[in-house]
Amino acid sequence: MSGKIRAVLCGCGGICKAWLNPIAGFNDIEMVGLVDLNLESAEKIKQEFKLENAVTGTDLKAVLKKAKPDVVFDCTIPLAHPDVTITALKKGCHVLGEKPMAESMKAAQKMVKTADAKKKIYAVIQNRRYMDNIITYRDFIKSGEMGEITTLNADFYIGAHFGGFRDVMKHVLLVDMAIHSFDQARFISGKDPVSVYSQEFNPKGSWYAHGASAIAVFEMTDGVVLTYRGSWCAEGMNTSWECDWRAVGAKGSCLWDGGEKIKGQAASNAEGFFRTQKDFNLPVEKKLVHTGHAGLIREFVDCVKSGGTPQTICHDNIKSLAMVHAAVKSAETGKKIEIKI
């Protein structure tokens, strides 16, 4: 496929601006349609981003028929993702959607099957894979300097006052946010989930209705253990949105604060109760041309044109989603859950 990619964006709430701002910088994407259940929201976005030629409407099928796009960008709430994605795929469009794929594994599996049947790309926004520092951290762990990875720990503590649907959403941390951290863990470690035991709770002082905090222990492939501790109602001493990480290997350990700081150490001698530690020489940070949403959208569009495969293709991302649903099931049942895709 050559020339401009014609795109329809479905869901004109606040998150859509994180898409439309970078899209405005790409001269090979033409926004030809905007869909929202509230027509006023679609019209407002049309005016704000000066999309004079974009069709607006409340019904996705009707807008697809008029606009004839190549791709659909799904910025709707999680509950709507399956219907939007499957509708777009069946109409012959490639889809890039917000996370999480779906609120159930059954729905996510149907989305993947539909993409396969229609021979279309369906990928999911996991913008944290497109950060300079996470790639530096991942690449150092892969280098083998700290030995084979055995343990990965992630801490996420943010006092986030959203308002809106999240305040009343069940399993709000695990379902709406932890997908990012779990996907980061797979990206960093190169391992996939095997099982999980988790506990979910809503601490005193929480302004959420359900599940604002959680602790989960995952067994990953090759015996790697991943621990996740998180809260969306923790005031003070916030971590970054990208988590605070510790990777432990057979020869040493490496920390990343989710921002600019990466530091690793290993023992420099073979004697003594506490061995003398030496700092690792970390690789030079690789600078991406496009980061975050811009990086993911750019890769997706390039793959639509070339027939390539985005790294967040649904077949891969469903593994991260499976971690979420298994963690929820473990929290609900109090049992260790095997993870099956």
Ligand SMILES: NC(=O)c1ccc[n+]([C@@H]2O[C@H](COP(=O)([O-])OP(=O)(O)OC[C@H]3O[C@@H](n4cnc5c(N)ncnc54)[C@H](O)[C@@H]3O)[C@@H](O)[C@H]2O)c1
The other form holds:
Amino acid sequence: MSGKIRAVLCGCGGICKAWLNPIAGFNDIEMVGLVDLNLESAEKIKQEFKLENAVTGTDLKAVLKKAKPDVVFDCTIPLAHPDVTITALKKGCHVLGEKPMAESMKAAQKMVKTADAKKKIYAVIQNRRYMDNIITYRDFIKSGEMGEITTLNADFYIGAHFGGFRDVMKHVLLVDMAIHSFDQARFISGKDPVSVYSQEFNPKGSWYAHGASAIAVFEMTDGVVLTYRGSWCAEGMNTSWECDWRAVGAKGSCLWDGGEKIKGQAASNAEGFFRTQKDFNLPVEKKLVHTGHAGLIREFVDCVKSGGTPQTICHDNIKSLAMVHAAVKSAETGKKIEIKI
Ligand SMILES: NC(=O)c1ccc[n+]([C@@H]2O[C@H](COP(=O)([O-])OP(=O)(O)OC[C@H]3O[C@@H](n4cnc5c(N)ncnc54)[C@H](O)[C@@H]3O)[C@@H](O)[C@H]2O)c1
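Structure of the form predicted together with this ligand (previous: the form predicted alone):
Let's see the whole complex now, leading with the same chain.
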């Protein structure tokens, strides 16, 4: 496919600006349609981003018919993702959609099947893979300098007052947020999930209706253990949105605060109760031309043009989603759950 890619964006709420800002800087994407259940939201975005040629509407099918796009960007709420994605795929469009794929594995599997049947790309926004620091951290762990990874700990403590769909959503932390952290854990460790035991709770003082906090222990492939402790209603001493990480290897450990700070140590001798520790030298390497949403949108559009496969293709991303739904099932049943994709 050559020339400009025609795109329709569905869901003109909070996150859509994180898409339209970078898109404005890509001269090979033409926004030809905007859809929202609330027409005013679509019109407002049309004006703000000066998208004079974009068709607006409340019904995706009708806008697709008029705008004839190559791709659909799904920025709707999680509950709407299956319908929006399947409608777009069936109309012959490639889809890049917001996380999480779906609120159930059954719905996500149907989305993957539809993408396969229609021979279209369906990829998911996991913008945290497109950060310079996570790549430095992942590459260091992969280098083997701290020995083979055995343990990964992720802590997420944020007091976020959103309002809107999250306030009433079931399993809000695990389904709407932990998908990012679980996908990061797969990216950092290079391991896939095997089983999980989790406990979910809505602590005293929570301003969410359900499941604002959770603790989960995953077994990953090659015996790696991943722990996740998270809360979306934690005031004070917040972590970054990207989590606080500790990776332990056979020879050393490495920490990342989710921001600029990465530091690690390993024993430098083989004697004494406590071995002498030497610091790893970990320069933060700037590698990416486009980061976050911009990085993934760029990769997706390049793949649509060249026939390539984005790294967050649905066939891979469903493994991160499986971690979410297994953690939910474990919390609901009180049992350790095997993760089958
Ligand atoms: N990747 C990230 O870092 C990140 C950050 C925030 C939100 N998100 C994700 O983005 C998605 C949207 O979140 P938000 O905060 O923008 O929510 P929001 O409620 O602000 O916006 C969602 C919009 O979608 C519209 N909508 C809902 N169902 C629709 C449908 N069937 N057809 C057309 N429009 C529909 C709503 O009217 C609303 O305007 C969620 O999946 C969320 O998890 C991702």
